[in-house]
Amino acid sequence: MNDMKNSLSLIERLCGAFGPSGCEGEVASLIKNEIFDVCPDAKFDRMGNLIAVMRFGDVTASERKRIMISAHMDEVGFMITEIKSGGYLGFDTVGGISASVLAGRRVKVLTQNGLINGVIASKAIHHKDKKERQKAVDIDKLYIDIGACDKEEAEALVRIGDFATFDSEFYTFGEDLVKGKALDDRMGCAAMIEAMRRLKDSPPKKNIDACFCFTVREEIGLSGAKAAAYELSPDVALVLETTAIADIADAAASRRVADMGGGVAISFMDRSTVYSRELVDAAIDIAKRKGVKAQVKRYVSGGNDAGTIHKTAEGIKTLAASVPTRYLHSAACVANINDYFAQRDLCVSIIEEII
């Protein structure tokens, strides 16, 4: 009980940082102070990621191994382009979001003076004709109202160039769902996090370095996952993720990733990875052997920091295991708790055996 306890309040705490591409500081911080007692050595490289490496086992051993382990940490969002006349803030998205869910959603814009309510609107259906009211809205029809009063009131309050995100409530519901914006990838972040806890209890007996990257910019084309890869130069790499399932009523079988209950999802394929077969397989042995439930993502789609991290320098050999996520890049995303501690313990394990 006190498991499940801890990790839902960390998970919503980190869930509830405002973070989008280029604005993880709030979440660093974060992440930096639950870490501090495990790796006070952890530090930011000039990209913004938090990368915290623990070492195990002869650290003066000429032959290491290097595992890195990535979760990012921006959240998709928004960033405003226009302050209007009469006082409301056009904006462009920070990531992909559908128009489809952004009219009547709550906001936080952060300005110089610190973060103020929003909420996302548009014409009333009421003033809406009948084509009109059988599309979304695009993103250009739709603006942030800041209860500003005029142009020259928000102005006073926000710039251009400053971010928003959602602002959505966190909680639990049905049997063992969780619910709240940033679910993708602060699971990760979470899972990472426990992951090296439970490592500092009970230290694996290899000659190895765990180097565990908290990333930034990955909605935004997976720049820091990418000078990450590139410094640490790892033997292999673990990414951990949410990843999109459509298992939704009218979706059709074939093309359900996942299954949310299902344990943890790991990738043979997606739009930017075809993963090392080697790990895949030793990480579907692992947890069998574990007793891990999990999954294999059964259908091509998405895609995560794996995309630039397999890539680097003479290439990584590359894995990632996701926690199924329902409505995903919105302000509900909604998961099982039980795929995410499926997602943490195959976590330290493949850290343990792997390599």
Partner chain sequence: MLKILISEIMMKDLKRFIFSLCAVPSVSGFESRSTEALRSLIGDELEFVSVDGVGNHLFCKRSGKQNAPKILIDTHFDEIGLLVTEVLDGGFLRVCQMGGIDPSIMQASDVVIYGKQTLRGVVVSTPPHLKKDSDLPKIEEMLIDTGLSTDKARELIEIGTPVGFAPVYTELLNGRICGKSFDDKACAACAAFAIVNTPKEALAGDVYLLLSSVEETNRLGGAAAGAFSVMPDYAMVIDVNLARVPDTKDFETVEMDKGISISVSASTHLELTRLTEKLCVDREIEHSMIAAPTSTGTNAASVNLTACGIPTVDVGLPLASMHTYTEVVSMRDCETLVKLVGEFISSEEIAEKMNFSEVSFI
Contents of the next structure:
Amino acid sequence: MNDMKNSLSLIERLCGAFGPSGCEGEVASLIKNEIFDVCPDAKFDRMGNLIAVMRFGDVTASERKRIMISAHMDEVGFMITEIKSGGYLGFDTVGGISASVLAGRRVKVLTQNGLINGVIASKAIHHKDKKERQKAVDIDKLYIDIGACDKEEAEALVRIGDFATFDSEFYTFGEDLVKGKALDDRMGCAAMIEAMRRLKDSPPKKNIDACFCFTVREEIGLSGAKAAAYELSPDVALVLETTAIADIADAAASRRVADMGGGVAISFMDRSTVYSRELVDAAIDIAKRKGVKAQVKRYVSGGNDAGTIHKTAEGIKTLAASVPTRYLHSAACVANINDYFAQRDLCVSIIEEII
Amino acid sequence: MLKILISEIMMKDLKRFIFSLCAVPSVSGFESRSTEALRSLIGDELEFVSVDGVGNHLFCKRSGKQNAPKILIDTHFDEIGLLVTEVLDGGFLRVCQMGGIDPSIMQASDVVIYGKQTLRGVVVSTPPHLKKDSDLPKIEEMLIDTGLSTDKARELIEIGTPVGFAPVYTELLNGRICGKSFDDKACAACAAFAIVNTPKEALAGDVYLLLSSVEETNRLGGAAAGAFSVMPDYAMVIDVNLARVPDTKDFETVEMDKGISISVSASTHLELTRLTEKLCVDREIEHSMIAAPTSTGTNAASVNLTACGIPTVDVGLPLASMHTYTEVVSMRDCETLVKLVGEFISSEEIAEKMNFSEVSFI
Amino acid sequence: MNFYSVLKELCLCPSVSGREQKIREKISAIVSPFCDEMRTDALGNLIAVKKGVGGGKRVMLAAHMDEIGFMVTFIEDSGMLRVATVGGISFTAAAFGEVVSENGVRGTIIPEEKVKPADFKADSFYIDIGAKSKKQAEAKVRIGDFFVLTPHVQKLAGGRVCGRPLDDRIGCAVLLDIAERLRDKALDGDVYYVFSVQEEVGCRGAMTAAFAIKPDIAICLDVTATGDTLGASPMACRLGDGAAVKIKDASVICNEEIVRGLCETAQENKIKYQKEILLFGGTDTSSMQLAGAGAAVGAVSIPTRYIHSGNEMCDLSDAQSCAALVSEYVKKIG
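What's the form predicted together with its partner chain like, now that we've got the form predicted on its own?
Up next: the whole complex, starting with the chain shown before.
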């Protein structure tokens, strides 16, 4: 039970941190603190990726293998593009967010003086004509209200190019479900942190270097993971992610992607990667032997850091293991904590066994 | 002797240098044809390093210091243009576009055909009394009139011949200048001018000027390969930026004559961006910050993500009528850009903070 | 080697993007007498090296081994298979076609009832393998298995061949032919014969292979569309008019010196050639151009009608011109 509590608290802390793509500093320092006990010499590379290497077995051995494990620290968010008259802020998204989940959301804006509160809004329904009422408000008609009285006041505080994110409460609900912003991919970060702790307690007896990479900028498709993979040139890479699922009432069985509570989802193919069949089969086999609940992703959609990692330099064999997540890229992502445990446990087992 | 004279004069007169460099033909994918012209313009002042298989031209100015950092300044050298896909009866040419040309400027415009000889031509236009509607034909449906007989045209022009717009340069009021290919060769000229005119002793590192290829026609741009071959410690990518004109939105544009723009973007290096902004404030360089959330639409993202990552800042020069042969920039902004590049390559503070050479992971 | 029988053997071996083991084994066996070293990289590219005597340029020649196809994503209670596409499938061409899985399971690819051709997409198609139930289907097929349109090749009138997947097994056959022609020729530089993976899903394999090889010159051997079919967009490239020297496609502008060198080589050796400007589509050429510090690239294409359909068509004489042209060019520069 304590275990559950600790994990939830870790995920909550991580999700609460401010970290849209390109501005991951707060998440990174939080993680650096969390892993200080197990890996005090974790370092940042020039892109801002946080890399922590744990070396197991005989460090002087000539034959050593290297595995890279990565999860991205960034989340989808916003950037201020314009200070409008009246002190309202024009903005655009950083990463893909559907216009239908924007209006009415609370946000935090990172200004020169730190975080301030805001809310995304548009004109009231009374001012909308029949056509406007029927569709999501376009992003250039939305604005962020920070309560400024006029343009001057807003300009004194907010700069064009300042970042913002959703401001959303983290909570548990239903049966084993969690809800929050940025579960994508702070759950992956949490799984890596907990896996590191476990490996510290019972180190594998193999001559392997496990390189844990907390990466930047996944959500804009120009992933920092590429730079980390280039730097490390691992034998195998494991990407810990979330995957968008549609296992809701009304969805055809064939399009649900994966089941909430069905375990960690392993991908055969997504829009950025065709995964090696041998590696996928090996991962499924490891899960089976170690009693970790796993499922295969049953739809081809999305993409993740595997897409850039596997094509890096001379090529890297890559696996992706994801927590099935509903309502991805919104202020209210929903996942099952047991799938998170499965992801974490599979991560440990894969490090121990895959090479 | 004459060559030296040319470049000496050029490096004292920014406007003339801009006109000269922008007039060098460099249709995307055919940059290597102009290596000699480039060398005669710049090569006496900066060390010519190489022209690679992708068409990137690389120049260098060394600081003479030991263990000096490498600073990369990237501007793309290619320009939009056309390519002959078929030589038709009557000496007409079918073409496709090299880069995103605005079809509204095409009909009845002057072009230069870089065939076995350099030839002039005119884009065919149907006169209004023969035309039914105002819909524009696609570029692939437009023809170029060479004025040549079928046989002569086939002799002088092969499939795959590049076609550019006529290099005509005029001056407008208030130091604004008008002509083709300021995108991005006006920036290239300003960068070269700044590097040449910064004394070697003042440089914070060895400065590499990459005049990169195929930015207009390739998602990554030649800069990806060019930056890889240099492996600089940090980089500035300079490209033109859309100027505010009638019928545009304020937040998508920058004002002319108000200096250069610096992009804040998730696809570039935030710390280097802030340091560059600070440099502008400290040295009183006119600038504005603009938001380019996901991508700057320039070479900056691909340079930034080269190899282990190259911290990169994206800088813009305001330009009106982008991707036409009558682009407009302000000399005042060009001078501001020259000043910024000069300060950027001399900044010890940036060189110090962008030093990642000690970091190793295993 | 007998070109047609090699081509046929390669075509009849299904290998979708990302699952190229079988075709790689076949090609390895054929190319091994023509090269000095062979290796397979992390993504599965087969890299065969003909060692040079020293100095000289590093030349990379590439043809892709993979083909478009389908991946099974879900098995319905009825035993029908839901699929995703791998690469640019044309559903109008695939509808009601025969398919076969990587393990030899046969079936047919069918659009759902009442879906109009204009609305064809992966979600509205399924594969029927004849299974009576989900259980029976699961005994034959797993999620993640790949299917292809059933391969076949035949000779037609005029020295032409028809079938699939000529894209790009004919390029592989040409590359093998080149390797044989160069076998006994001493060259200064190393020549790398690369049979690349995952071209159809975004030219992925050639990127990592080129990064490792760092070629000075890289030439791609792939198919190109033609302008000689009824109703085609204007394009000055025809079946039977010889090797197509690529000037550009949507992803790349070839190095001008290589284009010139190839054309001159063709003229000197009286090899039939034509120039190619493809306004849509891309090839491994672009991946090789910008990998690492970049390379000078070119491409010699085999003109092909009806690309990505169940019946692609080539002229064998064009393939022979391609093999002759590239081998003469390599002799000249190597």
